[in-house]
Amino acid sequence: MKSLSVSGKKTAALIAGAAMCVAGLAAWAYQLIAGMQVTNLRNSFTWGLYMGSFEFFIAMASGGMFVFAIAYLWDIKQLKPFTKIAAIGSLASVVASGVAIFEDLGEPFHALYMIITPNVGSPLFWDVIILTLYVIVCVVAVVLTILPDTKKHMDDRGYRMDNEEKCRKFSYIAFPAAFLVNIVTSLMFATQNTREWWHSALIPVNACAEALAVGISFTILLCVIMAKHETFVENSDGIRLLARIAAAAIAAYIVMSFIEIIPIAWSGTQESRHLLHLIFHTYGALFWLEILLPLVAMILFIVGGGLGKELVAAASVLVIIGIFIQRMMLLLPAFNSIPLTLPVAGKLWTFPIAVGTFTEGEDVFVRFWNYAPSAVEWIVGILPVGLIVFVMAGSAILFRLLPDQE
């Protein structure tokens, strides 16, 4: 009775994540024939809930190779049990990440253009790059972590050990494949010197540290919820360790914050003052939360020796709300302090942008856009979600995730 409950969760969470898919692809489908005015997202705020996604899924699918990268690189026998399901984890948010992606265009094929024009000075062009090898490496992770559980390889004990030092010859791939996937796409940002919000070479650094945070953090989560309590207890020394290793680079993230505010507050241009304005005063609530939910789970992380799973799935959890918080607020700042200025009696005045729509009663300029992801957003991001979820639950039943399953 109890692998029938145990296989009746994997169908469910299977079904889910097809629905939300079916859900997510209907919406996108509505959006792509009325057109990207269902969204929230004008000219003068271009980037938002997709975009957002797209940062957010290619920092989670990061986390799978550090662990698989870690495992074998410094032969640490208590993460090996994991990095099956992290190798599959990362390749499912790396695709959610190309499907965010291409919600964020208006015309999907508007891609082809990259493909028939590129343009090698554009971020973007670099991004594709980058994406798509990071997708190899994490399909060869996946089959190299799955192939000694086939029924060919399942007693071989020398195809397993030569396996092994395969995986351990290609980690030497992954794990830097892993850092400049979060590298290059953060490039994006921090090249844009007309955004004083991004304009910074802590970002792509302060990337590393997220991707490394909620990663992990996304790891571990897949782990409580698929692991029974037996081997959860079995293997709560890798958990602990990759607990502290997500501890460690949540503190990381924390300082880098804060020290990304400080050249901001130096400089003590109006432009500087009105961007600090929007960081800790319209979007306050919203930075604080980026900060205090990861550090809330960082202290559980490295107090909480013997965590059940209740609680390291509840520390996980808060990592990556505060982190997709985080995307998010890259943006909302940024699109609002607007870089067309003028002081004119001692104040600041922001040239008004277009917003690209005309509906009657409401502004066709605009110094400000209360940007907020529209109901159509919001389904239409349900897609990426409901595409991890999916794969995961297929893979659970399909593959052996876990040293318990059969």
Given for the second form:
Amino acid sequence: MKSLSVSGKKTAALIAGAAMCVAGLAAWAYQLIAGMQVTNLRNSFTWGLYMGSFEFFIAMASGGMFVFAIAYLWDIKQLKPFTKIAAIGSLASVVASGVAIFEDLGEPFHALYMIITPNVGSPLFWDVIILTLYVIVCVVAVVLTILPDTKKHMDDRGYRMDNEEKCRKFSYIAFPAAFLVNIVTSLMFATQNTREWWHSALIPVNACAEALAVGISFTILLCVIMAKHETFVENSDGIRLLARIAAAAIAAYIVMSFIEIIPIAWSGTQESRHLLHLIFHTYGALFWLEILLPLVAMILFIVGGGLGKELVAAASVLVIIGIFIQRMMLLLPAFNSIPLTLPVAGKLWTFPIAVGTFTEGEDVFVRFWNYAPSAVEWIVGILPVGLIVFVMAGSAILFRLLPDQE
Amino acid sequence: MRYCMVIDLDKCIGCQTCAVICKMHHAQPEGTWWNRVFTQGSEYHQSAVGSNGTFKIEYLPVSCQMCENAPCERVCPTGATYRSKEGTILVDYNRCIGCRTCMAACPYGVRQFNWKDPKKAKAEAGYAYGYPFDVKDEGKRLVYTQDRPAGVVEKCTFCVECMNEDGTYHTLPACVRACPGKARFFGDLDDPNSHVSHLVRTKQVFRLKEEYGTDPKVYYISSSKPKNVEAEWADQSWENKTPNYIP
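Show the form predicted together with its partner chain, please, because up to now only the form predicted alone has appeared in this conversation.
Below is the whole assembly, all chains and molecules, this chain first.
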């Protein structure tokens, strides 16, 4: 079979991204018409794949902006070839996160009320504000990095130098923004004192570490996919530096993940024991995957910075899968640890919750909801992924994202 | 004015009348329950809990606790969930975006999301009932309608449709009226002469999950059923028998 040319691959990716978007949009339209009963979410388990994806794409969006900012703030020459791809990756991811959160709304047509009658005390309101600002930050970063390419005729007059100074100045905004978007988003969880799994001051800090790990891994993966072998080798110093930063972020993430569990284990209450049972028993496999996959990636990043494209790509994929699982694990034990409990005869008794739908032969009141995304949820969930693929493929066709890119 | 409810657990017989009348009166679709009653500690309703000959049955009705420091109100990004001037936590269906953050924040699991269009759901199930008129708080906020939209959150309103424009009630909430054991009491907590204030002052009352700082306005009069029914009855005569309050 004849292999595709580089431009053929880009076009194929563009078409694949567009197809994913169309499928996702069609499923979303179906969800809006039929109601959210088509998801596997119910009253006791209100957030699932969409919210997990939202959290995940926000984390992914931070890494690129971080790469952009540190490259110019500290004038790290090895990273400058990647700033364009990093900025576009961030923009695509943050737009994907916005789409994911809209997919989760039961009544998205009322969303304007967040502006008309905002509740400024709500963490979600501030999340929307910071997310909107972050989109603007990403757009500006993309424009700044792409501008020299679109106005090549000005290169002779030193346009690129001027733009670099603008990039450096803009990095003072981009750098804190990359962290702030994660901190504010995770405050939506950390402020909820009725959910033991979320109510931790460490969650926003850990979210930043996770964001760095997955965001940088995503940037590395984009470079691996889009760079020619020679370009990759030529810029391996930059890749190695990114891999080391990602490895440090993974180490911080793993340490903090266990620190978060210690106070829960220490309290020794029946509620805490139930929560630990959910984390280590019911969802034990997922918990260890969210730890072990990034751990393996960390080792590969540290020892294998120069091991070649395939290993670096594999390590990046492991981090992306691991952090996606972590984002889902933020939800799974939390919702199945129902807050209304009573001690009865020395045992913890949970007050059942009405699921909100009726299916013959199934319980209407539950204490545990075995959540797994429905088929419709998976297809709707493809939309943000398709959007990222489409934007990256389109950018690769329109712009020169890496040096020597065809 | 702060409306509150007091529920006497000694008088609750677990008959579910309050849950059913609430469901009927507010046209709740199948699977949705603003009010629910369960047997504490039991896997199955109306089944006793205990071992070695010491059993008891104690019911617990739970609906919106109308918290003074309501987490649902604080997290709502559009202000759809709000506190009325009577202190009741209500949902404006026209503003709710269905983000379900309030459901995640509520420790009592009382908030119900319309996963399906309620009107269609009821039509498919072959029934249509409920208070038929829309209720708008302060003339603008839609806080009750017979067929709530799909994709929004709903819950107990302390029967806002029974309220006059001046904030007084022309009829008591449906669950209070329907309770055959007269276990429910409703009134103004700010009025020291109201029956509910008297009950809260003089009875052994508790509120659910006070440790979350939600400051609920639903009070439960502790059951005086002895913890060990058979032992209590064997050891004490009726004259000397004293209530054994469960803290």
